[in-house]
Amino acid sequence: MEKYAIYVPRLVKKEENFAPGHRACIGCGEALAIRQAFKALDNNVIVVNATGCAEIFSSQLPLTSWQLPWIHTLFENTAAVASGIEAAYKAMRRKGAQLPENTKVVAIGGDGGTSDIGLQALSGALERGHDFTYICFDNEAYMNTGVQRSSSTPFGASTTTSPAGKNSIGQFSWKKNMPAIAAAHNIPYVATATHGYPFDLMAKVAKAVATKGPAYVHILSVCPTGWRSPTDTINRQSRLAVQTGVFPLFEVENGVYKMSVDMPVLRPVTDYLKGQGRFRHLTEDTIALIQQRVELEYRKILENVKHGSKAAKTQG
C-alpha cells in the first residue's frame, strides 16, 4: 500500500473521460470518484448509466460531461442493458462487422440502483458470465431524490424516510453487504474502493476492466448533502471510513480475499460518526453496538484473507 501514500500527479494521465462543468453538489464525493475511475481507463469504453445522482448531474441535454459513448438506463435494467451491449458487440464482430477491438462495457449505478432496484438484473448478468464491469457508487441513500434510505444506508443513520426521533434511531437495519453478494456469484474479480485512496481506486478499476468475465467494484462516495457533513471533508470522511473499519478496502480475485489497506489497529467508529449530522442523535449504547458490529465484520474479512493465504500456500 506504500505506493499509494504519496500523490504524484504525473502518474495520472491528463485526459479526462469525465469532464468538468457538471451539476453535482458542492463537495460531491461521487463526482470525484467517477473522475478517478474513468481516468484509469482509455476511451475504448461504453458507459451504461443507471438513473441516479451521476446520471442527473452529468447528462442534462444539451450538455454532457461524458467524453465516452454513454447510454442512460433505468434503475432496474442497467446490468441487463450492459449484458445486451456486450453480447451484441461479440455477435457483430463474429459476423465480420468492423468494430474496434477490445471495447469494454462499464455499467455504473448508485447504491439504490444496485442493492435494491437493480439487484435482480445484476445477479443475472453476473451468473451468465458477461464480460463487463459493474461499478456501484455508494453514497448510502437515494440522494438525488431527497435522501431516502436504501438497503445500503448504515444502521442508525437518519434519512428522510428513516428519520431519527423519540421512538426511532433512524435506519433500523444493517447495511446490505453488496461486495459479499457479488463475490458469492463466484465471479473473477470483486473489490472495494473509495476516493480518499485515489491510486488504489484507479488500480482496482483498471484491473476490473482488464479482467475476462464479470467484475464488480464497490466505491464508497461521500455525500455532504445527505451525510450532513462539511463539503471540504469528503476525503477525510472517506479515509476515516477505512481507518475505523467501517468500509474495509479489499479485493476478491477468483475467490481469494486480499486486504488492500490492513489497519493494525482500528480507530474508534466515533471518529467517523462524529463528523456527520446523520449520526448526531446516536447514544453511547448505540455507538457501542455499531463498534461491535464493525469489528465483527472486519474480523470476518481478515479470516477470509487468512483462509485464502493458506489455500494459496497449499496449492503452491
Contents of the next structure:
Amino acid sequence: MEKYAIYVPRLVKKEENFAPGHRACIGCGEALAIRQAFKALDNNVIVVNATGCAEIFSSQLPLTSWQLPWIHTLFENTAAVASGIEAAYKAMRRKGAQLPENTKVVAIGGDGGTSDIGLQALSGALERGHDFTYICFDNEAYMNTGVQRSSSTPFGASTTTSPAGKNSIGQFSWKKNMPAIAAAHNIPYVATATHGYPFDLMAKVAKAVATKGPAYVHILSVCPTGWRSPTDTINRQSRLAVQTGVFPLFEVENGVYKMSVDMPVLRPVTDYLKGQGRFRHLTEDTIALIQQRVELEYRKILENVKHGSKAAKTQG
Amino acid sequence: MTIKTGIEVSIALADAVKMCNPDVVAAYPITPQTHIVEHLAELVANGELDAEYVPVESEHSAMSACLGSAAAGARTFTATASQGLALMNEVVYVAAPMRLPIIMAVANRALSAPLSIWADHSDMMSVRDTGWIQIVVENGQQALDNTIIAFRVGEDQRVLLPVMVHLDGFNLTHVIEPIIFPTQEEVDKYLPKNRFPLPLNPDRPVAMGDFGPPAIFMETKWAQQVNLVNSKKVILQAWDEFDKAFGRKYMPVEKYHSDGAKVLLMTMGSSGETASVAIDEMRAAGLDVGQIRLRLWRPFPFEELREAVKDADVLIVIDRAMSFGGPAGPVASEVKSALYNQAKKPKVVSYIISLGGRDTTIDGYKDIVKKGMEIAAKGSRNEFEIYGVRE
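Same protein, different form: I have the form predicted on its own, so give me the form predicted together with its partner chain.
Full assembly next; the chain just shown is listed first.
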C-alpha cells in the first residue's frame, strides 16, 4: 500500500491546464480542485465556466489562467452554452470541417450556478443527452458575492443571508441533493469527489469526460473564507467531510451506485463541524439532529449500493 | 431560374435559412414564431437540412446554446418573439460584445400584461440597446431576402455581430404571399462560408467572455459602439450587392413619393404597406403627402433620415410601442433626437398605433395625416398621440 502511495502521484502529469498566478483566496479548495480536475484531462477540452469564484479569479482581462479554450457568458446558462458548443462540433464535424479529434466539452459552475439559478439549463442539457461533462465545484454558499446561502448550504451553517441569531439556527433547510437530482435524469455517469482525495477526484473526472453522453461530477471544495476555517486545513476538512459521512464519495454508473471510499464506521459529525466557524453556534440538540440526518442519508446510499450490486449480479 | 411561389412567410423565412446552410438551430417555441422553427425542425428531420436542431428548455437557453454554437464557429440561427425575447434579454446583451454572429428572426409581438399574442413593437424596443444589428422588414419578400443578407452581414469579418430580422407577428408570419425564391447556387454565390476567426478550438486556445475591471471596461464598450456604427458600410454594401444579384434594392430609409413632399408619414414594419395605399389615395386627391420607411433600426441611419426629411414641414412618426411616461413613441423619440440640432427640420408629430394587433385601416392613416397636420400647425397638449383608443 505504501508503495502504491508513492507510485500513483508519479502517474499524474506535470503539465498544468490551469496555470498558477490566479486570484483565488489563500487556501482555496476550489482552485485546488479545479487544478486536479483539469490535470486529469488532456488538452482536447473546451471549458465553459459559469459566473462565480472560479470565473472571477481566473479570467480578469487581459489575463487568463486557462491553457484551454475557455468561455464564460453568464451565471445560469453554462449547461446551455455547453450544449451549443457540443452541437456545433457535431454539425461542423459531420459537414467535414477540419477540427481536432475527440474534443470534449466540460462545463463548470459553483453550487449556486448549479443547484439554484442554473438548474433549469443543466436539467435541460442532461435530459437532451448532450455529450458533455458538468462539474459542480460546491463550496456550499455564494462565496464570490460574500458568503450568502445557496440551496447547497448545509443545515445549520451561518451565512450572511442565513445568519445565526436569537431566532435563527443559520441555514434553515437541508442541503439540496444535487447528485441525486443529476442521477434522476438517468444519465450514464454521476460521481461525487473532493480535493482531499485527489486521485479519486482525478479518476472520476477522467471517467466522466470519457463517458459518451452527459456526465455529472459533484466536487466538495472547501472555502476557508466562507467556512470560517483555517486556510491550512482545507484537505483535512475535505477528508473529514467524507469520514463523517457528511459528503460520501460514490459513483452512479448507468443507475448503479458504487461506494468509492467506504467507511465501516463513521466518525461523529462534531469532528467535522467543530473546525468551522460557520457551525460554531450550533447546540448539542442541533448537532444530534445533523448526526441523525447524515446517518440516514448515508444509509440510503448504502442501500442503493446494495441494490446496485444485486442488479449488477442479476444482469451479469 | 427564380421561382415565384405563394407561401406562408414563416415557411419562406425558414426555407431562406435552409439555403444559408446553418450548422445549428436552437429554439424554444413561442407564438407567433413557431412556424419558422417548426419548419426548420421538419427540414432537419427529413434530411433536407444538415444541421443540429437543439430543442432547448427555454428561450434563455436557446440564445445561450446559440452563443456557444457561434463561439465554436458554427453558423447559427434562432427565432423568438415577445416574452421569449424578454427572457433571452440577458443573453442577447452578451452576444454583441462577444462578437458572435447569431442570426435571429423576431416575430414581433406585444409584451404582457395583459397577455397578447398579436403584433406590436414593444418586444423590439426592449432590446434596442443590446448592440445587435436590427433590420425591420415590411413583407414576406423582404423577410426572406434580409434573412440571407443578415448572415452575410453578421459573419463579415469587418462586422462579426449578431443580427435580428424583425417581422411583425401574424401580420407577416402567418400570411401567404407571393414570394420570389432565389436558387441555391445564387445564395451560395452571394453568401460566403462562415469563417469565424477565433473559434473555441483546443488547437488554438482562446479565452472568451473574461471579466472586465474598471480599467478596461469602458474601452470595450466604446469599441462596441465603433464596431456597430461601422457595420453600416457593410450593410449598405451587402444590400447593394443583393440588388445587383437579385434585383431588389434595400435602403436604411426607403422613400415613397417623399421627394419634395411637405408632409411625411414615417412607418416601420408591416403597417407601412397599408400606409402606402393611404398615401396613394391622398396623393390622388391632391395632397402633398409622402412616406418614408425605416428599414435599419440599429445602427440608426442618421444621415439618410436627415436627408429624407430635409424639405418636409411635417413629419408624422408612427410607432407600435409605448414609452410609458416618456416623450414620444420610441421611434419618434429617436427621430426627434436625430433632428434636434438640424438648422432646418420638420415639425415631428408622434403617433402610437396598432398596439397588441389592433388594426389601423387606410382611412385610419388618412385620419392620422389630417390630425397630424393640425397638430403641427396648432400644437397639442400631449407629448404624443395615441390613435383609435377608447378613453
